[in-house]
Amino acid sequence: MDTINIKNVTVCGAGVLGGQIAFQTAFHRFNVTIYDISNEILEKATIKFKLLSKTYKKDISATQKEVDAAIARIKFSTNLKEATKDADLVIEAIPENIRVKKEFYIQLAKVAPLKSIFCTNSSTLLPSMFAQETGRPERFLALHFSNLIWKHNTAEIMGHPTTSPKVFEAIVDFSKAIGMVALPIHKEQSGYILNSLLAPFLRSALHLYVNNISDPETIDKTWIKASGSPMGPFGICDVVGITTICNINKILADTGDELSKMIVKELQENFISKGKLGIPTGKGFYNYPNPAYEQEDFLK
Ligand code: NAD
């Protein structure tokens, strides 16, 4: 295999994560093309980039010149062949749906140059599920970012059994080059590292709550004081979003899991139906901005 040199990156999907990945990559001086299925969606992405410019200036002290240069490095396209014609790397951030992703990889494999490495940003699906469809299993792996990529700058990198070690290393290097902390994973694991830790943690906290063993504030206080963490599990639920927490539990509830059924009922009746969706609506287990757990007297 020739030396891998990544300069041109195509991000497929201009939604929540795709927009952030494109901006972060361009901010770190790569040439970026962002692809989505319609011009309307790409127009919304341009608005998103302007908002991200403000956020980067506020959160990471970026200069106006730097954010303007990042935007200038991003091209837009609704034509997959055109969007990928020079791609050294294609990062897929389209909806979390097996059928949609499979169909996408079949199309992508037909038009992208053979040299292009493909990465999926999927949160729950494994790269081996799509490796054949990519037409280049050895150049395919997962590169998983977190929401708010510029400050939650983790990159979980996970191959499938036939990913080339050289390609894996190239993606480790690429992730560092765009300001990420690279987190290599040696075997396929649903949920990577972060969600493998987080999911059972949040489930245990919700178990204590829905079974009336304690209340969210006391549970969070216990965790914050005893572990030294800045936030407890219910503060984290508000960050993740109550809808997402509910959807994850619905999947388990459908398999007959009793605890998940109780969690879904509680979240639907007392949170979702009341518009308490966490940080996105300013209300969840806490009220935002300035949630109680950030106040000085919270631990007293
Ligand atoms: P999203 O719904 O915000 O965006 C998906 C985008 O993909 C939309 O703009 C949609 O128009 C576009 N799209 C749909 N079909 C397409 C196709 N065939 N080709 C190109 N674009 C297409 O979704 P998201 O939250 O950005 O999630 C995208 C991926 O990133 C998922 O796999 C998800 O698991 C993963 N992810 C999401 C988060 C998160 O916090 N939202 C975090 C980490 C990883």
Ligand code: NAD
Second form
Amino acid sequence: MDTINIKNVTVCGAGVLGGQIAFQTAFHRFNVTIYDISNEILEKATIKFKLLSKTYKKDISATQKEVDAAIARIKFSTNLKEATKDADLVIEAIPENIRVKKEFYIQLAKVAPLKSIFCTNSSTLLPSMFAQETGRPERFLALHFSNLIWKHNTAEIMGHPTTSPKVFEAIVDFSKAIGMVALPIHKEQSGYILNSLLAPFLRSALHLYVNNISDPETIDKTWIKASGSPMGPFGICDVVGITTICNINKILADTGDELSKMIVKELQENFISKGKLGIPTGKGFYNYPNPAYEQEDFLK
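Shown: the form predicted together with this ligand; wanted: the form predicted alone:
Keep in mind that what follows is only the chain, not its partners or any molecules around it.
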């Protein structure tokens, strides 16, 4: 195999995380094309990039010149063939739905160059589920980012049994090149590292809440004060997104798990139906910006 040189990156999916991946990659001087199915979605992404520019200046002391240069490196397309024509790497950030992802990879395999490496940003699904649909299983693996990518800068890299070791290392190197802490995973594991640790933690907190044992602020105060962490489980739920937390628990609820049913019911009725989805909507377990847990008197 020839030396793998990644310069041109296509991000498929202009949602919350897809937009963040595109901006972070462009900020670190890669050429980026962002693809989605409609111009309306892409127009919303341009607004997000302006907001991210302000956030990068505030959170990581980026200069105006740096964020302007990042935006200038980003192209937009609703044509998958056009979007991937020069791609050394394609990062898929579409919904966590097995059927949708399989159909997408079948389509992608037909139009992307043979040189392109494909990565899924899935947070729960295994790359082996889609490897054959990619048409290049040896050049396919998972590259999972966390929300607020510029601050929670982790990249979990997980191959499947036939992923090329050279491709795996190339993605480790790429992750470092865009400012991530690269986290290689040596064997397929649903939930990867982060969610394998995080999901049971959040579930325990939600158990205390839906069973009326304590309220979210008290639970968060307990964790922050006792562990020294900057954020408690319900603040984390708002970062991850209430819909995502609900979907994770719905998988267990569908198997008959009673606690998961209670969690799903609470989140659907009192949060999702009221548009309280976490940080993206400004309301979740807390109100944003300036949530209660960031106030000086929160632990008093």
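Heads up, when I say rigid core I mean the largest set of C-alphas that superpose within 1.5 Å between the two forms. What you are looking at is a predicted structure, and each value in this text was computed from that prediction instead of being measured. Positions refer to the first chain, counted from 1.
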Quick check on residue 274: with the core superposed, does its CA move 2 angstroms or more between these two forms? yes
Taking the rigid core as the superposition reference, indicate whether the CA of residue 110 shifts 2 angstroms or more between these two forms. no
Expressed in °, what is the rotation of the smaller rigid part against the larger between these two forms? 15
